[in-house]
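First comes one chain, alone, set out as structure tokens in the form predicted alone.
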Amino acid sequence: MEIQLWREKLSPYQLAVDELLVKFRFLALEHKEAGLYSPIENVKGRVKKISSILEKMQKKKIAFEDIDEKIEDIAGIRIICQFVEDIEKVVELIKSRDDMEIKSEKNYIDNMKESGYRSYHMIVYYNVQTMTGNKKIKVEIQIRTMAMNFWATIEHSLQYKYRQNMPDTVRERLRSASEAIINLDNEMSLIRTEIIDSQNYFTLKANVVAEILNTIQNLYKIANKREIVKIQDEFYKIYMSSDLEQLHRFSKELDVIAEGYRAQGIE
């Protein structure tokens, strides 16, 4: 088969997998400036390789004719999330979305494979503009935590190897370390508040400080040298401090001087 068919046949897929990519990374920045825990903490996408388009296609006796209706994860997206809960939460967002159309879910949370394996699965549609028109593209979304990911990573690794002939060894510490794998989720969702709180206190501090330093960069421009050097020795005296509500008092009094030499300069 000639490999510019199979350019024209997987081009749609790679469109549907960088724009959703860009999508769901901008639905967790938007969480971050707006201040709020994004469920999603990293994702990633891929398109099947074509070795394994045709290995499915052998397998299954499927025509590259019928590619397109019968195999379903050609185009893949990976939500990671840090907790259990947020899968809940990133699935209700996606059912939120007009962009998307859920074809099916697959609940391997609630109901794990007998191997181990956890994740939660949908196929959606969506649709890309192509030069020749519209095309409605199936996508596969996994959304798993961290630790489902890491465990979920190795087991592909041995399957790959051992092409369904792995040993009762390796998949009995496999199974075992699925358990782990749940018993961490487990502890982590019950300081998961402790977690959430400790990192929107980062984010906040981070985004005060990134104000405060825009703030005294464009003052370099119109204010008094050494009134600079004054506010520069002062905001890191408090920054030292780790004390957020005064780095909020800061910004808001750095906002005034500001807005004071504006004034100036209008007059």
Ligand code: 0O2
The other form holds:
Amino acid sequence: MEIQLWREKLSPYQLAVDELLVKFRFLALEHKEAGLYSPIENVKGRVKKISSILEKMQKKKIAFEDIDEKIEDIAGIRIICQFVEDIEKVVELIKSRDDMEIKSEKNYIDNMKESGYRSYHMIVYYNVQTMTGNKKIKVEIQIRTMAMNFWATIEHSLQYKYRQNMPDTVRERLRSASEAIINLDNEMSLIRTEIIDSQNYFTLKANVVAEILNTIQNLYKIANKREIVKIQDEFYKIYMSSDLEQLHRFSKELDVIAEGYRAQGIE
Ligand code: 0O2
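Next block: the form predicted in complex with the named molecule, after the form predicted alone:
First the chain shown before, then all remaining chains and molecules of the complex.
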């Protein structure tokens, strides 16, 4: 198969992966900027390597002309969550979108694989606009926790090493490691609220501190030096106290001061 043909075949898949990475990362960012907890911790994406496609074609006796139809994971997105509960939220988020249509789902969390593998899989249809027009392609989205991802990554590399001949002892160890991962995810779920509260606190604090610093920077251009020094001292005092309410109040007061200068037409 000529390399150019492969390039043509795979380029819409690359476009889909690139677009979806932007979209899912934006979703996570939107949550954070709004001071909300994001069920999406991290997103990765890849187009399947030609060698892996060839391997699958051979294994499943698929012709080159049929790969769009029969290989569903040429474009792959992996969404990593912090907690098991987040997976359901991400699934709902995906289902509520109108730029992708669900083709099928596999829940390997409620129905763990024999190997110990756990993850939620969705195959979605996604439209890309190419030079030759619209193309509807399939994308596999895998959604799993950080702990599940850790296990799957290790197990995948061992599968690669041993191919079909993984020793029973290694297989057994992986299964018991998988049990440990279930326990870890459960333990984390028990303290989920506390973890989220503390993460939200840091996000909100970072947002308000960024706002305050921005206003102070603008005031530098217009306010007198003595006033700026006073504002800065006040800010450091409040910052050290780590009182979010006080930081919010201070940010609003600074807005009023900046507004006052604007009203005087000094800015
Ligand atoms: P790779 O190298 O990750 O791309 P399919 O083989 O996709 O046509 P299947 O097997 O019904 O059909 O799909 P399934 O079970 O949903 O698996 C799809 C992908 O999930 C796999 O792709 C893996 O990425 C992952 N996966 C499934 N089972 C396991 C497992 O036991 N361990 C690990 N580590 N990953 C798993 P590929 O193409 O097999 O591999």
